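Single chain ahead, written as structure tokens, the form predicted on its own.
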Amino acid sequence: MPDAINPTLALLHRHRSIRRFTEEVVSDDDMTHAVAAAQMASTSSAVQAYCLIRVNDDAKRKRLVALTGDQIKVARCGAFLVVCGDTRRHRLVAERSGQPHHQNLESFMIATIDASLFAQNLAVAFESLGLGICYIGGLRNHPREVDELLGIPFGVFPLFGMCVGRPAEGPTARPRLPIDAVLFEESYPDDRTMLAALDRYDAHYVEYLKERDAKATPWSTRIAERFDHLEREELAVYYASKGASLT
């Protein structure tokens, strides 16, 4: 990428997922500053349907390593966070007011979108403090066990984890899709145009992998293999059991 035109863009361009951290613990001050900044993310009608659980207990962290697919960084990072969609506080105020609290797919989407916007602000805030992050989608591998371990109440939906800490590896960014495969004028492009853009990206992606002595599998091949089967099929039943409506 060309040099960014301002410090914010430069920071965003430097992002990469960090998988090796030093032993430095994320300070309470850094945590507080980052969370306060993250809360300024856009939220639907000020609903703020999210919460964050910081897991400090060593035994819980070790258990989460197994539950997230043996991701040892979950135990070794400077802080491990669980990002949740949160409708419980809304249920509580409705109950206190004697009003019904209705849920449908829209309200579940508001919670997941709000939580994701909050989390991305949080990631950028941490990176501005010289820390690194890695999202942990593996938190959804065993949602009921995570739920029990962390004592998550009805109306709260654990969505993904986030490792945070001082990076112990260099910032080598993985190439993203070309702009013309993401930004469209007026309408979505035809399939031929899209596939041509993806072919160009595949060539760039393979070169990136070769430079790192990694298996040079094109991005499109990885995606085809990634979605040729279903994963985490129990999630809909689990989230419904926590109060989500998916209809």
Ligand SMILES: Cc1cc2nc3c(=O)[nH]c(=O)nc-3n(C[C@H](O)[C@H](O)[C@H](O)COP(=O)(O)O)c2cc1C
The other form holds:
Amino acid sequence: MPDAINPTLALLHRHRSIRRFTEEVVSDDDMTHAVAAAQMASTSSAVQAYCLIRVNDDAKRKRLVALTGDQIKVARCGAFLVVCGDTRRHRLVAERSGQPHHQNLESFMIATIDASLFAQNLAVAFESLGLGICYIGGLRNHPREVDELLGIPFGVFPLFGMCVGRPAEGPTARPRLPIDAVLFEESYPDDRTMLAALDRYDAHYVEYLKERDAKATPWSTRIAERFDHLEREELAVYYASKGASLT
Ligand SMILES: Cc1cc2nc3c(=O)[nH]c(=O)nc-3n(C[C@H](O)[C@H](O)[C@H](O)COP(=O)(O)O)c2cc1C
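For comparison with the form predicted on its own, please write out the form predicted in complex with the ligand.
First the chain shown before, then all remaining chains and molecules of the complex.
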């Protein structure tokens, strides 16, 4: 198994989202070490188009619980972080030197890709310190309210949250797609080959759910349901209001 090959692979294989944490606050040392390591993620032309907002204030954390869809863990974790795409500092240096600052879909993508690479490095860094994490996409449920709460300026795009803390649970690993549904040689496989791989995954996934006494809905059924309607339709208008161009 690849997880036995070296400690880094073993750490990556140990990942599970943690949704229950002890009351231990994430120390400033752990935070600094993790963020500094995360900053070493590759970044498009070194633009480093991201920032991180740590929310400590109890009242703000409680409000974020409500705004993220009653996710209690947002208040009950050792640190709650908001990962943002950040083009503001690019705009500031352009304005200071009297140069125009243009934004298109490419610059928004650069910011979201850079921020996501940074965030995943951050997650792994925390896990290497014995902490657990859970990303919080629910942060995009009510973007304007989150924006107001955190004082987000023009040029900054809150993307998702991250709960961090000492795990108070040890969930089993959620199975991933088989490698042949993800890794292709030379070209994309035909649909029949893909669907056959997904059928195998469904069977594996249902077994995993049964073992956890969860409703045994196949992955493909969940995915079809997940995308049979649109969610968070106000995001384009919100991000555009912060300076993103989506064309
Ligand atoms: C961008 C992103 C947003 C997510 N948002 C949430 C969330 O709002 N609440 C939650 O409990 N888990 C959230 N998750 C965690 C996923 O549900 C989880 O990663 C996935 O089910 C796989 O499980 P695992 O991380 O335990 O392997 C999110 C994950 C990602 C990458």
